[in-house]
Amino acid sequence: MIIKPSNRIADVQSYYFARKLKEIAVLQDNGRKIINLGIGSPDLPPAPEVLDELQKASMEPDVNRYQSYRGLPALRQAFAEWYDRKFQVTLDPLTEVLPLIGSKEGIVHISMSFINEGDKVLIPNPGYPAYATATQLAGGIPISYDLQEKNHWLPDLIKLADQDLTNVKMMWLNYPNMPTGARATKDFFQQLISFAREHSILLCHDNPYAFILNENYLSLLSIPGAKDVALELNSLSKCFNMAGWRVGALLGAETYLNEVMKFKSNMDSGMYKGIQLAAIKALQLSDEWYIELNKTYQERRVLVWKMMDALSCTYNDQAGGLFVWGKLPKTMKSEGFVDRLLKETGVFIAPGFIFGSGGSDYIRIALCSPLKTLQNALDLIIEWKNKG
């Protein structure tokens, strides 16, 4: 390398899973069979009248055409009323819907369209990292917040309020939560609006796991006054198995998006035009199709719980979410303690320290692969065991 890397990414850290992800291919190189249950990618497909909508909209004559980067009026359209049908949340869809290549990308939009360098911005520890390194290339600080158990995973608001918060800005959280599946109720996110709005602190609620294994379907825009001081992002990637399609949106108050607008205007393209009708197809499938794809996750479910017995971890039950969050026994770790069950049973999980310090006692298996493949990966962990 003939210059330096800037600034802003010199203390920026490839993602975990990219990283492992390229070990386990050299393992799968050299001839070992590995079983991944790290990843939350939905391995089902989408529903066939989504599949349908996009190979017929992929024959019209303008589809390959550069597509508005506000997306088109039918999506918003479709996204607003999702939101009015599922949470009971009324949008503007000309005004307060924006359509993202992914709600990944709307995370640094969100942070390059707010953050000034020295901002500081409250992030979930445990937590889905993606919130502090957006922060941290916005030029932001980074200030985590303890989730724990004890307190159901929900940020202890009044510890919060004692803190200094000279400076903060923003405040990232998502409930259903990754990766505890821990929910919120309609009374922490009242007194989440009303912390915010003292404070002068923009929320940014990421809520991609709403419908698995949920049957409480919840919007942070459902409270009176939310859209003063908070964005929501939405996907399409967990719900209707679209997560390689790269479909989601950013709701909220119209001042919000447009300065969220000029940044991502200069920074990528509308939508391809056929996956844009899909999505608008997978919006507006009936409840049954959530019915059905939870059926699939409970059955799944049962087998990752036998795992987290067969390891002696605790777990909540009752949690929601594509994934069972557990507790390690008190003398393990969880980042040697995966790559000890990987190099010994060829079984991938992804360890909690990687969603922060809170996270460093606790796994993740997520319930992204067929039954056979989980009964697989749980004999082999209980072949392991019983060799002590």
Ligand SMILES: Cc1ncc(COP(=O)(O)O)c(C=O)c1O
Second form
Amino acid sequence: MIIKPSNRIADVQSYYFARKLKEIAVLQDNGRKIINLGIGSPDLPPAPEVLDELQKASMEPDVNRYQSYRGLPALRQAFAEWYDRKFQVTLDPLTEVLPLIGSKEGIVHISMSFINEGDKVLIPNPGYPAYATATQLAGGIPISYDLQEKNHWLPDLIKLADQDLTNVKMMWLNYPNMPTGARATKDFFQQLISFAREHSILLCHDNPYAFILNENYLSLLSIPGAKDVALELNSLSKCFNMAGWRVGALLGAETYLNEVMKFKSNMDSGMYKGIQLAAIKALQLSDEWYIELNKTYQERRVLVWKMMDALSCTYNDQAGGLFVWGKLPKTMKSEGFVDRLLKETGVFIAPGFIFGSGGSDYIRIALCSPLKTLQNALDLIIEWKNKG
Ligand SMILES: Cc1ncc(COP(=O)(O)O)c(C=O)c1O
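Provide the structure of the form predicted together with the named molecule, given the form predicted on its own shown above.
What follows is the whole complex; the chain from before opens it.
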């Protein structure tokens, strides 16, 4: 390469799945059958009324123009009503809801809007890799905090408070947690808000799995006073099967959202109107939608548990979210294990190390394939284990 990339980009790793999918594509080009259970990309369709609305809207004459940077007022209203109905959180749709073109993008927007060069950001280990990468891209320093099985994968706030927190400006959290499936409690969220207030840390809670295999859904913003120190991201990707549509939202106090708007309005030019109108329909779906969706995931999870059993992994059958997180038998490390499984069975699952060192003894299997595919994968795994 004649022209060097920026230092900012040179220091950032490309996304593990982006690299692995390339490798998988080469195997497939060579005639290899691969079952990909690595990525949490919902395979089920969105609700029929959502699809109808998109189709209908796409025929309207004004849908193809640039849209407002803040999203349609009706979409903001729909997000506010969703938060009120589901989480008992009151949000002003005019000022406290900012629709986003995907919540992953929002992680970068928030980081660029609040982090100065050298600021420190607390990142969960294991955790979603985008938190650390976005921090680095913004010039910040990711400081990982441990999540451990023995603490139900919740941060130890007492230990954190004992650490030197100078220059720590932000903290990322995500419950129901990805990859572990752990849930937070209201009590923990209360302690978290006090911790953030005491240390002047902006909490960024990422909540895309709230409604997947989780009955006690919780928003960090439901804690009194939370809006002073916390932002929340949500997404239509997982709970409405709309990952490719790229719709999410940032929820929180007007003053914080206005800062993010400054960055975002220089990054994108609004969301396609047809998608916004269809997203409104999704947000208005009745409880029946969530019940049916979770029935499917429950059935799938039984087969994934069987895969974990066949692989001699232990797991928490009370965990939520779109994945099963399993602990490998002692002496095995996730990277080598996953590569060997892919090579010898054609089944791809996610190695825990990609979520940080705290995940290196674990694997993650997504619930995003039909029962038949999961059964095939299970059969291949059992056959492989029987061969020794
Ligand atoms: C924890 C977590 N946050 C955010 C996202 C991104 O979701 P979206 O599709 O809204 O960008 C994902 C996607 O896998 C995720 O696992």
